Each structure stands twice: as structure tokens, then as C-alpha cells.
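In the block that follows, a single chain appears as C-alpha cells, in the form predicted alone.
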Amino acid sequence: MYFGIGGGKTSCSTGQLPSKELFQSNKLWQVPALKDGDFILTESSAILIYLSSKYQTADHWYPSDLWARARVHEYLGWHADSIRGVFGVPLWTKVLAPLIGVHVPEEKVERNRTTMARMLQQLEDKFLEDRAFLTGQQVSLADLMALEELLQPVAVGYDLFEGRPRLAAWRERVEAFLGSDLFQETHGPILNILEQMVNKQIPKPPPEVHLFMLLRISNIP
């Protein structure tokens, strides 16, 4: 998602392609970005943390404590590494490839399921062990960035919640603090997407955004 603080937003969940605004701004063509007047930020985390910090947010979402906060940080250090770019994988063979006409081999697809299962595990022996959420017993930023990446899966038809009960209480308990109008807002696009494939809502992607998406299909595992 590209949005500006004030102003209006893209959702590629929706079908709504990145704008020439976000290219411009963005040099590595990726959403989300941020634009804060001229202020340009991108990564998730480091948007949420602005975002948390303008806004001086609920304590429990970035906590003041230093032990509590670098407790979300640890998280986050920990999602880019091993959440981010795996748990995405099953939207690009399922969606977003077949838009550009690429079929992606079975064998990564079996792979990414391989490294799913293990980084679901470590998820749950890890960080969320017998806590409420995942950095304590408050939710956090660390809950909303692994929701929102564990529902990609979910939506293209792979319930990864199924069979891993602490995990699945966790997801509830998270769904239930954001409240259903909220979550619907924020994920009903993406949880939809399916349907919005077999409906042709979601338009051909431009020539010009094809190299980047091959390039990302290629870099699957």
C-alpha cells in the first residue's frame, strides 16, 4: 500500500495498481511507502514505528520500556529475516504470476510449504510460547506485522492456523483486540482475492512493472 499522511492510498489487494506518484518516490518499486509531506519512508516496520511515534499511539503497540521495546525489535529483526518473503510466496504462484503468465514449478511450491511449517514452529516456540501475543501479554507491532503476513497464505486457500492451536488462539485474540470492522477494513481485500481472480477484478498488470515481477517470481526458493 502506498499512502500519503492526509491524503489517498493504492491497495494492490484491491486490484488498484502502484501509482507513477509511488515509482517516483519509490525507487524500488515496493509497497507500502509512506509520504509525510516530504518525508518519503518505506518497509512496514519502519512505517508502523513512524506512524506509532507521530501519533503517540497506545503504549502497548511501541512500548516506552526499553526492555519491552527492544522485545518488538528483536521480532520485527527476526520477521524480516525469516516471515517476510516466505509467507508471501503462495499469493505470487497462486495470484500475482498467473497475471503475467507464469506458472511456478511445484517443487517450490512444496518447498515454501516445507519452510512455512518450520518458521510456523519457530513463531510458536520462540515468540509466542505461553504469552498472549507475541512479545508479551499486550498486543504489539510485532502481532500486527506477523497477522498480517500469516493471512496471505490463508486467503489463497492454505490455512496455516489449522492443526496449531496456540497459534490459532493467538489469531483470535488479535482479530478480537482490532475488533471485526477494523480487521474486515484492513483485510477483507486481501482475504478476498480469490474471488476477486475468478471475478477478473483484478486488472493486467502494465509491460512496465512485468521485469519487476518476473525478477520476484525468479528469487522464489
Given for the second form:
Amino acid sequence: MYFGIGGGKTSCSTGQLPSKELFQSNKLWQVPALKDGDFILTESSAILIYLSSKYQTADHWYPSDLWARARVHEYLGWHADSIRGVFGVPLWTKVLAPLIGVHVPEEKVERNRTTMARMLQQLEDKFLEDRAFLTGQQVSLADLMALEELLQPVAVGYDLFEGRPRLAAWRERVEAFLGSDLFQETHGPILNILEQMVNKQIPKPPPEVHLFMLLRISNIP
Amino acid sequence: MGLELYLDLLSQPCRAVYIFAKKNRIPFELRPVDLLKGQHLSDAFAQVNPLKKVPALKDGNFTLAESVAILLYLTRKYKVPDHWYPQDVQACALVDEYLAWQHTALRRSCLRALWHKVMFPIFLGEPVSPEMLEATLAELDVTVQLLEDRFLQNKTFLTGPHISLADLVAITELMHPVGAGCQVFEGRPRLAAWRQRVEAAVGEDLFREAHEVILKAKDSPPADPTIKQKLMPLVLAMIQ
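Next block, the form predicted together with the partner chain, ref. the form predicted alone:
Full assembly next; the chain just shown is listed first.
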């Protein structure tokens, strides 16, 4: 399996490039990507569902119940339109854009901040409500996808959970469920990204990915 | 009350849900929600979908938003032919992969093309700068090329030899720029041939019926000022 920090397509900027062979098959230059024998799969939600089905993981991750599964898909659909792309922006404005000498205008940073606040409200009101987890009383793929995305702005100094006790309690529950060892192992690289930047430990992106990075930056609304 | 679907066929995911339900003879009550009149913003509709978006589904006391979730719910509940969303783990994963990709790629490009080329200038009376329009159409071109090169390749359908949810979701997206007058299939014989196969698989009549609204979008009368004021913030949020 191939991963990069921060989800999305950012690994291309850290210099840890997957094999050329995978690039050719995966023209989107995207992580995560999965290779299982000859079978190659991209898109995080598709990979999570594939792993859940193939390895018959505990039912709560991707419930077999018609309604419970529909709730997971409802979240994943909303997540793709409303969470992804929005919560990744602070990492771009604070870390990745400066890495190639680009400054994102304050107006865009502010707009992103407003959009994040609106989406967090929807996340609380429509999905979390008074439940333990986003799609029910047990943790599912939805919680995993959501938490990972929300931790990106947290890593660069946005306290998204301040003034949101329900959401903060949800975060605690998901983290407790995953266990602190796994959590630390998974989030070490992202949670100290600012420190890495200050110490100039983040490798300069190779020139061939600059164009892609500029395109991503110009797409920030 | 049985299955109710809240749809406006102006919306691309609504067309996918509509075609899927009709093609598979799933009985439902159509609950029209007129987006251009702002009906999705009403309190009554918020009871069905607090996100105030179409499509939405109501099945007894169960309500569900998000087109992909709705399509998958219908697939499982009504036991439709396997090719739509195969039981085979890898074949199914390829459909999931496409459905995830389109959210951030084709959906964005097709929506922007329609709004920048037609709905802003004609319906809302707001001019779009030539630079903005050019950038939007260039992005659409890149995304459609990706669809052809990365997903369709030389296959009959996007994820294999048979039609799946991926094809339905893709064709209903592409008809958005077609409705705006963009020639997305021109110079792309592989994609044009795929379109013919998809249309034949769902049935020409059903396909035409589902796309009547979008193909007339160019002739929308201008919005009245109250409606425009109501819709503008949402349109801007959606299109940014």
C-alpha cells in the first residue's frame, strides 16, 4: 500500500515517490493506492470498503444492515463534496504553498476558515447529532474519514474543536477506540509538520510536481 | 407511505437516481423540488433533508441524502441486476473508485461549465468574464480526457464489460455541459461510442425523458429578483 502525509495528493511533494510502475497505472498520481496482486485501486473510500469486504473486518466499520450502511454512504458522499478539499486547504496555505514560494491571499484563507466553520456545524447538526459516532452508536469508516480530514487543520494550528464540546467528545471517543499507540504512530508525521517546516526537514518538492502544486493552489476558492 | 424520491431533473445526480429507479422498475412517488424556485430551501424540505440538497429519499420513516448513498440503497433494497454494483469484491471496488473520483473531479467541472456558460449569464443575469469561462472550459476538457484515458480506456463501459452505476453517474454529469452547449464528445470517438452504448442500455426514451429539462436549460427565463437574491449566496458557495 502507498501512503503520503496529509492524505490527498500531497506525498508527491515530500519526495517519497512510489514506484514508476504504480505511477503509470495510477495516472492521477494519487495516494493512497492499493495493489493486491495485479489489482490496483485508488480513492481512500473505495480502498477502505475493499479492505472491509475482502478481510471481513468487524461489522461496525461497514455495516451489513441496509440502513446502517446507507448512513455510512450518506456521510461519505457528503464528505467528498463538503469536507475533502475544504479541510486540506490550511495545510496548503501554511506549509505546502510556502515550500514552493507561493503565498495564498489572506482573503482566500479567511474564506476557507468560514467554510470550515459552516461544515463543522453541519457535521454536528446533521451527522453527529446526539450519537456517539457519526453514523450510529459504533465507530464506522465515516468516523475514520472525518477525523483524518479534521486533523489536518489541527496539525497546522487551527483549533477546530474549541467551543464544540460535542465534536471534541466525539474526537476523544474515536481516538480512544483506535488506541493511543496506533494514533501516535499514524499522526506523528502530520502533527509535527510545523516543527518539521521550521527545522527545514521537509524535502523540497521536485520541479516536475510544481505545476501540479500550482494548479491545486489556484483551485483554492 | 412507500418510497418517495425528491428530485429536480435539472440536477445531474437526480437524473442518475431517476433513470436508475425507472430502469429497474422500482415503484416510487416522485416529489418534485424546483431548484430554480428555491423549493429546496423551504422548511418543509428541510424535514426530509436538513442539508437542503436534492436528491433525497424517504422510505417510510427512513430519510437519506446524497445521490451515491441513494443509488446504493436502492441497489441493495431492490435486488437489481448484479452488473449495476457487482457482488465481486474487485469489480465492486472499481465502481466505488469511480464514484469517489467523480465527486471531486467530473462533478465539479460539469457543474461549473453549466453555471458559468449558461446559468450565470442567462438565468441570473450575471456576466462571467471571458477568462473565467475559458479556465472553466479548459478544466472541463482536462477532466473529460481523464475520464476517457483513466477510466474508459478501451473498455465497453467505465468499470468493465457491463453498465454499472459508474456509467450512469458519469453520463448524467456529462449531459450538464452538453446542456450548456459544450461539445464534450466531439473529437472523442471512444467516449461518443460509449455514450451510445449507455443510452442504448438504459433505453433511448428514458434517457431522453430524463434529460429534457437540462437540454432546455439554455432557454431558462431570467430569474425574478426575489428568487435571485435567495439563490445567489448558495450558487456562489457551490461554484467557488
